[in-house]
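In the form predicted alone, a lone chain appears below as structure tokens.
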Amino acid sequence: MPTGERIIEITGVAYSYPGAPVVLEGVDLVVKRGERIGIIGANGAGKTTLFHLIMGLIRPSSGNIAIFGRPVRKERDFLDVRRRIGFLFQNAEDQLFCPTVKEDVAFGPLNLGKTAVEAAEIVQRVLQILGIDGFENRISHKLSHGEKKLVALASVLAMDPEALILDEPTAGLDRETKTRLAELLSKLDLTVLATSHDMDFMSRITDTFYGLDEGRLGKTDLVIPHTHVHVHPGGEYYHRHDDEYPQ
């Protein structure tokens, strides 16, 4: 498919949960094939809500969403979307439901019609890429939070998606694993839409940033390299630490 194809097109989308204030209001966003876009914002700004709308897990109060050039409104419209776009949930436990790691990772390929032998090969390849080969027979629900996150990502990559939507992919990961994951994702020839409070990580895997604030989405220059030593929960997101990921 041609570079520049509009994979995701959101026009005037609004959303509010029942009995709650508006979360998103008049959101416009276009994601073209090959783009790597980061969505930044405070907790509760609506980043996860936006991703859930794209994947059809909830429906907008108003506005339109088109994926791969086709309007999506009903559940059946999203079946192809979920096959072609890999979505990493913020909570890995929402994604893991099989007894063992190999069953969780093989689930998608098997549903796509792969043979058991082909699925097993995919499991081995993806786990090795993520540095968790040897996890095949581990019990999924007994893994650590970080391990679950990596297995959930493995289950997404095993589907061979055309695009990735990543909701807080580094939550619970140690620095070494974050670095390895950043290197992996930066090399994948995939369209990426991601959110994370880890701006060093975001600066490695995305190159265009949109800020989500008070329900509205806008482009931001965001990345301002600087060096300092201090402690803060997020630094209001508008900066990065260049020494976090050595070149």
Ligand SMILES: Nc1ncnc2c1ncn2[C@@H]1O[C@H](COP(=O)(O)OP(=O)(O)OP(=O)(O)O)[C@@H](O)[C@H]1O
The other form holds:
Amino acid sequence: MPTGERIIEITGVAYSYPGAPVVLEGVDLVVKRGERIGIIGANGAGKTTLFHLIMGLIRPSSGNIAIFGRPVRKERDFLDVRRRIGFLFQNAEDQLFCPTVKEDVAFGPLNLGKTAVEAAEIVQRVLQILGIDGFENRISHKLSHGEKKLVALASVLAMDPEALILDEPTAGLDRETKTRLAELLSKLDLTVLATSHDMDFMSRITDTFYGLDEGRLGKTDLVIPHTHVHVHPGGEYYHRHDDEYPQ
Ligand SMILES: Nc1ncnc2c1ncn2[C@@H]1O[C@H](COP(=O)(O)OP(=O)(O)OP(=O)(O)O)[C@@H](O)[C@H]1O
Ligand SMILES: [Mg+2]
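What does the same protein look like in the form predicted in complex with this ligand, given that the last one was the form predicted alone?
Whole complex next, starting from this chain.
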């Protein structure tokens, strides 16, 4: 796998939603092949906005974005981007639009020209990887929040992407599923750009962190404070150890 190739290059990007204050200004970011970058920021800091700019769902107010070494400005420039970079939406419902799980997950591969038989094999494989085999005929919109997230991720992995952009991949997932997902994602030989408010998860799937604050993106060498669960009697759930709760 060639390394050093610039998968994403953002230079001096600013963005404001129409009639609203500035969300991003002077943002620079380079993501090279094989890198695993985490974006950290408070609610409303602009993380989702940044990801939507990369995927071409919105266009910068100023500045430049190049993906796979090519400037991307028009809708047609992003067709190749969306084929090669798998984007997991923060809200899984934005990703699922077919009646059943198997149709949702097969949609991308069929669009890429796979046969029905090949697409069915891919559906089986990714559902199994994510531990949701047997979900094929479930009705997508009737799934639980966490189940929808997993199916949305299955639809992303089914495209066999070169890079993943993950917007809050753990929201709604239980602890065991999060752990399984972290293991899976850390083993994939892919470029990753992700955000999550779960620092434990972030530190497992990414290794370089950028902070987004007041519209500015900056590299941070911070040691990421995160909670972790350890097991002892009564220790299954997140809890504190201090003077108040010495157990
Ligand atoms: N469609 C929109 N129109 C106007 N303002 C918007 C729109 N979408 C987002 N915003 C605003 O832009 C800012 C950045 O939102 P964004 O969703 O990018 O934040 P975020 O960092 O992803 O937050 P979270 O951690 O809650 O997901 C917020 O102030 C939000 O209210
Ligand atoms: Mg967001």
